[in-house]
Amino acid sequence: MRRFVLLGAAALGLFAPGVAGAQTPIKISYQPTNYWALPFYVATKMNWWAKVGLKPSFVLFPAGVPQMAAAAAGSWDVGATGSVPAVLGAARFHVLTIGIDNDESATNVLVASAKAYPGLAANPKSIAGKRILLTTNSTVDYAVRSCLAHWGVPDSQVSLVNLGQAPIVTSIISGNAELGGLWAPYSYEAMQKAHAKVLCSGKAAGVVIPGVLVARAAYAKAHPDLVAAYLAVYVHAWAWAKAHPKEAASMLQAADVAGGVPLTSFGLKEEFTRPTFSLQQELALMDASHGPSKLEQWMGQISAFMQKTGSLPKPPATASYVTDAYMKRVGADAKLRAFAESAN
């Protein structure tokens, strides 16, 4: 398993002066091969950590459940995983959402064989009845059962397996499954190598899908100023992908294949068409002087799915856990501010 290390923002001066050269270690964890991992791909190429005083070692999860399991032993200290396991954390494991990492709405999908799709698309509701392969308690899960809602067919007409990605796609393409639920870039495979189609995504069925960056809440009480350099990193990266994109195309590419599911073209330009957010779009999001913030509405609006599927019977208040005040941190320091913002 992979690790990486973060350095404190002290090392280079940028909250305590004189202590240049200090490195403080700090575990990243994230999904490889999801479209919100490449920023910490190509910062660590681009050794932007050490800009911060970061020096980061990486713990990898095959799916954000597990990833969450291990917060409760320490295991990792900030990352990014998808909305639904954040609020899992946030309801066992004291885990923060402190930052959005990507819009994934559009891409977290039913798809159909290409034998099934065609009566599925003219008559959604003749799904009923049918087996559903997906991963509980993620994003995809959430986009499945809001695409049920949407056509107006109960979970309970429907048979929800349990799987894996990896195994989900080898169904599809071995002619095991019919249907399945996917988050990129295995969806993307299906669609390639077993020509199933999208029948329906969270985007479609009128639902927010958040990936969201995530901190052990006793981590960052304790080291709020390495929170915020971490955020500073992860939006700076951003910046230089969208001021970089035949670069950042590459480095996804680079990624994906050290994943272990390689981008076809095709996924590649699927890829970057999600929305990823600028420091001043992640504060208006996360901006709650006024009400709840639209961070909070969508963590709600996912929360109030799980509630009603038994996956958590008494969700945590979306204000408990979702915060902007390390994202603030890097937007009130001058040096991270212009870090996080520049595209160089």
Second form
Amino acid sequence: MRRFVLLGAAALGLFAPGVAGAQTPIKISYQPTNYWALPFYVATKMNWWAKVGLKPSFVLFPAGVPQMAAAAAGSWDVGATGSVPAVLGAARFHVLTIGIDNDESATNVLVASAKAYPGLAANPKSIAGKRILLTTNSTVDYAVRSCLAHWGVPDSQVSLVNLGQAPIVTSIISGNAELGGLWAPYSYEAMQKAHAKVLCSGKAAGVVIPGVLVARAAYAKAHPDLVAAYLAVYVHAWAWAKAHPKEAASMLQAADVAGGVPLTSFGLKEEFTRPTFSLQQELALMDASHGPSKLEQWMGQISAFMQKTGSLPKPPATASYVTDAYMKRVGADAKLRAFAESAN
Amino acid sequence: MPGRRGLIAAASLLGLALLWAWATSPFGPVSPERFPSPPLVGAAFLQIATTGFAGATLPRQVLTSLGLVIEGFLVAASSGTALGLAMGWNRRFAAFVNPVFQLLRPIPPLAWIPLVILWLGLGNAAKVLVIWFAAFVPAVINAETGVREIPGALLEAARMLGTPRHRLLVEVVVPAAAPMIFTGLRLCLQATWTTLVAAELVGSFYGLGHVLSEAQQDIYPGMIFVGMAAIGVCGWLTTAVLGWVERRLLGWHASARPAHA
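Form predicted in complex with its partner chain, following the form predicted alone:
Expanding to the full complex; the earlier chain stays at the top.
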């Protein structure tokens, strides 16, 4: 009953986002070991959710696919995830892409063991015939296949073996594999513990791999203001992190310890090289007023990859699930915009 | 009355199928997005049977898993039965082995995967070891119980007739414990199939566990159903084969006779 009263009050605008006081529950999903999860940790520590009238409960997932599957059961309302699961979520369960959480093109990488690296770096085409361990249907799958295409090596000339990220690191450390597709922070672990080296990244292969902010379509339609408030907090947290690098680094370290994959100083330094975006940059990257936006183009390339691998025989049109409507709401609301753009 | 029982079984399956079709239809309470409808499962079956899924068509996926299951079953059944017989035959040996066995027993096969990869890499040996952890347990327990439950009078009679120790084991103990050993083997075979998905998480290219894993990655419920049904049918067929072997070998024992006989 209390829930209905709260929702009713929200619908009547009795406590609009931007006004501290009563808080509306919202279920936020993410994967705790990722860099782009930092804003959730920071915002909670700083108690910023209350400032926009949200009372979040967090639903954590080890990877994007189970995260998207849980959308069908309404286990979460909004969240952040990888771009590949976001396309899958859009195709299967009407999950909307409403923002960009970071550019992870450089941190989805193909690593080679210390022994294999020199030969492969000198002649990347010699990768033909080798076995590559990777997590299929993920951003790193996209990065690795883009690397192969970049070198002119067809997928059919290598053996792609599906494994979780942690077992891939284990295989490289134990000498049972010489090539693995990894995303951060697992790539840092392979580099530190097995002296593996990055052979190629999505960025080096010329593709853009965004991490994205998502919302269930039904939830977003029913609660556009709450979704906008969520976005404002997320964007604000990155603005704060850029302005307070030391505090942000210690928060990331604490968040990763809590997430189970502690970062070394090397990993910590690498993580903060990833591009993240301000409200204006988000709006520019999602601007579809002169044709498909940048984000739509990137997601379109990822859809094509998923079609090629057979994961999605008929991917949805990007315009049907990539929308800047909620980010625009942040821009249009003076209080939310000021909050999102503030670095303090 | 096997005919009537067959009709009842068929009616039960048909009823379930009709309930499923109605529940996932536009008039039913369940969305096909969350629980695939019969046409979606049919389309998935057609796909894997013709163009293939997860790298191969259904026959190749089935044969790969069948090979792995047979390998895992043979290793688990032989080692487990031998260990169980030894534990049943020699109480001191049982007292020595039992603590380790009891410690290993509750550990889920999935938990071994990271260590198995470290020890054996990603080949078939690693998959067989994952299966072994789950499947050898029922073989051990049932073989041990089978030996322990042999009537003392039977063993005494054999000893009084001067039967040498090795002949006593081969000609009295093993046959007398055989019904329980076969119970263990049936459970061992079931455990082999139920651990298949975990085993094929260890870097597989083909197999029904691999199909399930890929379908999960694609959030493809129709294909998950097809993979599950294929495992169910294969498990049922291999259990039937084992039952046939049991009846051939243990025709003298009441438990080996068909239930309706």
